[in-house]
Each structure stands twice: as structure tokens, then as C-alpha cells.
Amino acid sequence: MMPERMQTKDLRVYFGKTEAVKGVDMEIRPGAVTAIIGPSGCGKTTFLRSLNRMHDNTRSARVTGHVYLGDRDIYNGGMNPVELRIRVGMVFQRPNPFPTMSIRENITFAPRRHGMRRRSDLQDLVEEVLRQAALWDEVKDRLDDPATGLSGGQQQRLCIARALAVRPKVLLMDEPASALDPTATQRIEELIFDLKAEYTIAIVTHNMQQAARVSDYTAFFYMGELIEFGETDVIFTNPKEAQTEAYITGRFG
């Protein structure tokens, strides 16, 4: 399984008459982690959610421009949103396991809906993705217990495993550790590092130290605009734009 590139060209997102994302051109590179940083309300999450068409059901939202997954335009190329969300998985800020389902059922729910029926295949998949999410050893003896019985950090790793169960090419993460304690946050960061060899990963984070630790590339957003994009080491040590330097050094944000 090879990770896939995503790219935006003149991407704009509107809510009514308000332009929340303003003409963003950006590449999210395969086999790497791209961090998206910026102050609250700057368009980070709006941008991320546009990458798998999560604004489709928001009545006031309108998206223009282009988002490419590989060579296909996800808005203008006839790509079905269901197909897209198989290939572009999403992990949200707060862990959201299906509350009425077991650990096992959380993993197998989507694969079953997409046609996987053989019990042995499902069993193998559960173990595979829980190992990928560094959770197998902690839950292997209680797969049929309610997912809500897990700790917050374990629930978030389960949500990551659930996203991986449909074998996506891209993994989007919206502040995946912001609701977790420092120990659970470290586990999530280690997991992101391990997963990047197999997945294209974009992560929104308000924590600049986290961005510096986990990412290969960083995009700084401000007021809906992409101010600067480049290798993380360069962005954090020698930014080109004064706004980027002011944000990173804590002069605003």
C-alpha cells in the first residue's frame, strides 16, 4: 500500500458570504507528516475538513477551486464522497468510538459495510490495525468489551485503528491529542511517527512544540490564508515571513 499525494489549487471555502479559506495552493506530500498551525479561527480545521468533503452537508458552505487526491479532483472529478472517505480517513479532536459497540465492532463496522464478510479476514484485520495503532497488546483479551470502557488515550488510538481499517491512503487528524494527558499525547505522537511510512498524514495542531516534534512539513495559516509552507526545521528556525516568526515566537496567537 502506497501513500498518496494530496494537493490544493486556489482552494476557497465560504460559509455564506464569509470566506474562511482564501485561495490556498498547497501540497501534502506522501509518506510524510504535514502540520497545519495558526491561531484559533484561522481556517486550519476548515481547510482540513475540505480535504475529504466534510463541508458537503453544511448548508451554508461552498467550496471552490481544486483538491487533488493523486491525479483526481475530489470535487470536480466525479469522485463519490463514500469512496473518498475510504481513501482519506479522519481522526477528530475528541475520541469518538461508537458508544454502543465493542472494541472489535468499532473496527469491523466499516469493512463489513463495504463487503468484508469472512470471519477470519475480519479477525486478521482487527489484529493488524490494532497493532498499527499500538493498542493490540492492551486490548487483545477484551475485544468484545465496550469501547467506551477504554481510557481517553486508548479510545483515540482505537479511533485511529478504525480509520485504518478501510485501508486509506491519507490520514487527516484534527488536534488528535488536545483532549489527552501528556502520557497519552506522547503515545499518539509516537504512533504518528510510525504511521507516516505507510500513510500521507496531515495534522492540525495548536501545539507548536508538537508540530515541531512530529512533522516533516509545516503550513502556517492566518485569517484564512496560507502565509508560509515549508520544511518544519526551516519554518521553526528561519521563517521567511514576519507573521510566521511573530506567531512562532509567541508575539501573537
Second form
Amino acid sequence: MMPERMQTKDLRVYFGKTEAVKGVDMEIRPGAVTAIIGPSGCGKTTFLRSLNRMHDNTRSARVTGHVYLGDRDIYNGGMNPVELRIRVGMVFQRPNPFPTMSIRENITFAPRRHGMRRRSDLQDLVEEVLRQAALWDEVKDRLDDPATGLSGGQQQRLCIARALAVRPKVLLMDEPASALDPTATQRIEELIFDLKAEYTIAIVTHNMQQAARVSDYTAFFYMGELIEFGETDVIFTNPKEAQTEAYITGRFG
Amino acid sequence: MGGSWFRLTTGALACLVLITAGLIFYELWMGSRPAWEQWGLSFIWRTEWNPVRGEFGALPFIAGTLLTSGMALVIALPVSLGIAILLTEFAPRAVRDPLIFIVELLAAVPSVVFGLWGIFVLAPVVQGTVMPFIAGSPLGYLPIFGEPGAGYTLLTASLILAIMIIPIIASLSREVLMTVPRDQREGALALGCTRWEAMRHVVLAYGRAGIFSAAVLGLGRALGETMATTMTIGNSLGLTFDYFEAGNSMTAIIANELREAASEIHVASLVAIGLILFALSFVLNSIGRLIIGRVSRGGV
Ligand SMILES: Nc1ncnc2c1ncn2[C@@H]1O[C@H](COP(=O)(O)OP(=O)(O)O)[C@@H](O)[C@H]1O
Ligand SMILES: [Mg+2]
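For comparison with the form predicted alone, produce the structure of the form predicted in complex with the partner chain.
Time for the whole complex; same chain goes first.
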């Protein structure tokens, strides 16, 4: 499985008349972790959700510009949203397992809809993605229990496993650890580190230590604009822009 | 301080409700005692109803009520769910707003108006079109459909009841669907599900307890509906399980005969039917609560 590259060109997102993302050109490199940081309300979530066309379902939202997955322009006739979201998975800020389904069903739900029917295939898939999400040992004896019986951190890893089960090329994560305690957060971070060999990962975080720990590249957003993009070490040790420096040294945000 | 007053007041009100229910039950019990004394529990399954000979039994009416309300629910539930789904997920604004308006309007129409509409519009259509159509289709082989006859039938009453409970079930279901958290739906969409798949497998599943309670409320409304049923059901006195025949219901027999009932045993029999209806509603609601409690572990 080859991770894929994403790229935006003059990406703008409007909610009604307000422009929440203001012309962003950015690359999300394959097989690496790109962190998106910036103060609250600067458009991180809005940017991330434009990468899997999640705004399609918000009435007031409008997206212009280009987003490429590989060389296909996902907004301008290059790909339909269903096809896109199979390739570009998403993990949400709050763990959102499906409460009426068991742990197993949470994982097999989407692959079954996409045509995977054989019991043994599904069984293998469940084990594989739960291992990838470092959850297998904790849940292997209760796969048929309700997913809501898991702790918050386990639920979030289940959601990651669920996203991996449709075999995406890219994984988008919107502050995946913000609702979790420090131990669970650490597990998620380790997991992200393990996953980046096989997946292109973009992670939104407002936690700069987290960005520094997990990412290879960092993008700093401010008021809907991409202020600075670069290798994480450079951004954190030697940023070019004054705003970036002010933010990472904690002078605002 | 404030909290304890609040608890005291709500506690007192809750007691009041219980006392009222108890009093109603007591009154119905006292009023129907002659019937129970004469026939015991067999009053429930006796099928003869003959005021002249003083023979009374509740089964034709219980059956009529259950058959019409049940069929009404069978028809109304999918339609209502369809409307609710359309309104929450698929309808563009231009369709949604008028549809919401119509549904709310339907909920506000007095039942006697539905009855009139049943007599002048629905009954002829049932007689001229619906029954011949069903009889000619594979459905016609079902034992619940006999020979098509006149327009005042169990089927007619069922259809009226269905139309009356659709607004209730649809608007309650819509509210249920709207309370399903956005991240549930988006969670499914983000996995590459279509909007329909997200709705059917995730949103509906999440809201199933709420939808179930909407159906129970709709059924309760159908069980208790009197005017529209009385005007369309045909008011026959015999037991029938044939939707193409005239039937009767617990509400209709009470509405039709209580005023003219001459003998004590006749009045008592009608009150006894009222008591059975009361108990039936109570049981139905309890079952509803129970099942909601059981499935709501997951969703709403
Ligand atoms: N659905 C929406 N409707 C209207 N405005 C929105 C919506 N979502 C986000 N916004 C606005 O867009 C801006 C960026 O929000 P967001 O992307 O959530 O920021 P971040 O994730 O960086 O905290 C904010 O000003 C927010 O109020
Ligand atoms: Mg955000």
C-alpha cells in the first residue's frame, strides 16, 4: 500500500460570507506526519475537513480552489466524495464509535458496505486493524461487546482502527487526543508514529509539544491563512515568520 | 431549599396523576361490575353483542380496535419514517418547508374532519379502487382480505387512522433524527458511506429507541381515536378478521351506544369495554417503556 500525497492550491472555504480558510497552498507529504497548529478558530478544522469534502454536507459552506489527491483534483470532477473518503479517512476530535454496534461491527461496518462479505476476510481484517491501532490485546476477548463499553482512549483507538479498515491512503486527524487523559494521549501519539510508514497523516493539534513529538512537517495557521510551513524541527527551532515564533514561544494563542 | 420545594411540588403532582389514574380505574371498575359479575373474565372473549337479548361480549370490539390500529401502524410507520428521513437528510429547502407545514397542519386537523373526509372521499375510493386492487394483487390471497364489499370497512378505518397518526410519528421521528449527534452521521460518511447508508445504518440505529416510542405514541393515538373510526368502520356487531368487512371498535361501540343504553347490564358492558381499553393502553405504554429502556443502552 502506497501512501499518497495531497496538495491544496488557493484553497478557500467560506461559511456564508465569512472566509474561514483564505487561499492556502500546502502540501501534505506522503508517508509523513504533517501537524497543523495555530490558535483556536484559525481554521485548522475547516482546512482539514476540506481535504475529505466533509463540507459537502454543511449547507452554508462553500469551497473554492483545488485539492489534489495524487494528481486528481477532488473538487473539480476528479473524484466523487464516497470514493474520496475511502482513500482519505478521518478521525474526529471526540471519539465517535457507533453505540448500537459491537467493537467488531464498528470495524466491519464500512468494509461490508463496500462489498467485503467473506467471514474469514472480515475476521482477519478486524484483527489486523485492531493490532495496527494497538488495541487488539485489550479487546480480543470481547469483540462482540458494545463499543461504548470501552474507555475514551480505547474508543478513539477503535475509531482509528475503524478508519484503517477501509484501507485509506491518507488519514486526517482532528485533535484526536484532546478529549483524552495523558496516558491515552501518549498511546495515540505512539500509534501515529507507527502508522506513518504506511499512511500519509495530517493531524490538527493545539498542543505544540504534541506537534513537535509526532510530526515531520508543521504548518502554522493564523486567521485562516497558512503563515509558515516547514520541517518540524525548523519550525520549532528557527521559524522564519515572527508570528510563528510568537505562537510557538507562547506569546499568544 | 429551592431544590427540595421543587421536588416536593413535582412529587405531589406525580402523586396527583397516579391518584387520578387510580380513580378512573376505580370508577370504570365500579361501573362495569354487573358485567364482570355476570360473565367474569369470559366477557373479554365472548363474541355476541345483543342488547335486546341482554347478551354482551367484548371480543368483536377488541379485535376491531387491534386490527385497525395495528394495520394503521403498519402503514403509517414506513411512511412516517420516509417523511422524517426526507425532511432531515434529503429534501432541499424548497421541498422541506412546505412538507413540514403540511405535516403540522395534518396534526392539527380535528378528527371529525378526518371522519367526514373518510365518508365522502376515502370510503368511495376504498370501495371502487383500493379493495378491487388488493383483491386482484397477490395480497388478495392473504386470509385477512375476503370479498370486496361496501366502503365502510376495517380497512377504511385503518387508512384513516394511518393518515391521522402519520403526522405524529413523522414529526416525533424527525425530532429524534435531528437529535442524533452530527459526529455519528459524519463518522459514517467519513468511512465512505453514502448519505443513505449513514442514515439507514447509523442515524436510524442511533435513534431507534426514540423512533420506537414515536410508534408507540402513534399506536396509542390510534387505539383511542373515536370519531374518525366510528364514522368509517361500518359499526357491525359481529366478530370479523376480514379487512374488507364492516367492523367495530371499542371506542366506536361506546360512542354509539352509551347514550341509548337502557338496561343496567348494557351500560355496565360498555363501561367494561372502556376499562379494557384503559388497561390495554396502560399495558401498551408499559411495554413501550420497557423496550425503550432496553434498546436505549446504545442510542437516544
Ligand atoms: N459550520 C460553520 N459555520 C459557520 N462558521 C464556521 C463553521 N465552522 C467553523 N466556522 C468558523 O470558521 C472559523 C474557523 O473554525 P475552525 O476551523 O473550527 O477553527 P479551529 O479548528 O482552528 O479551531 C471560526 O471562525 C469558526 O467560527
Ligand atoms: Mg478545531
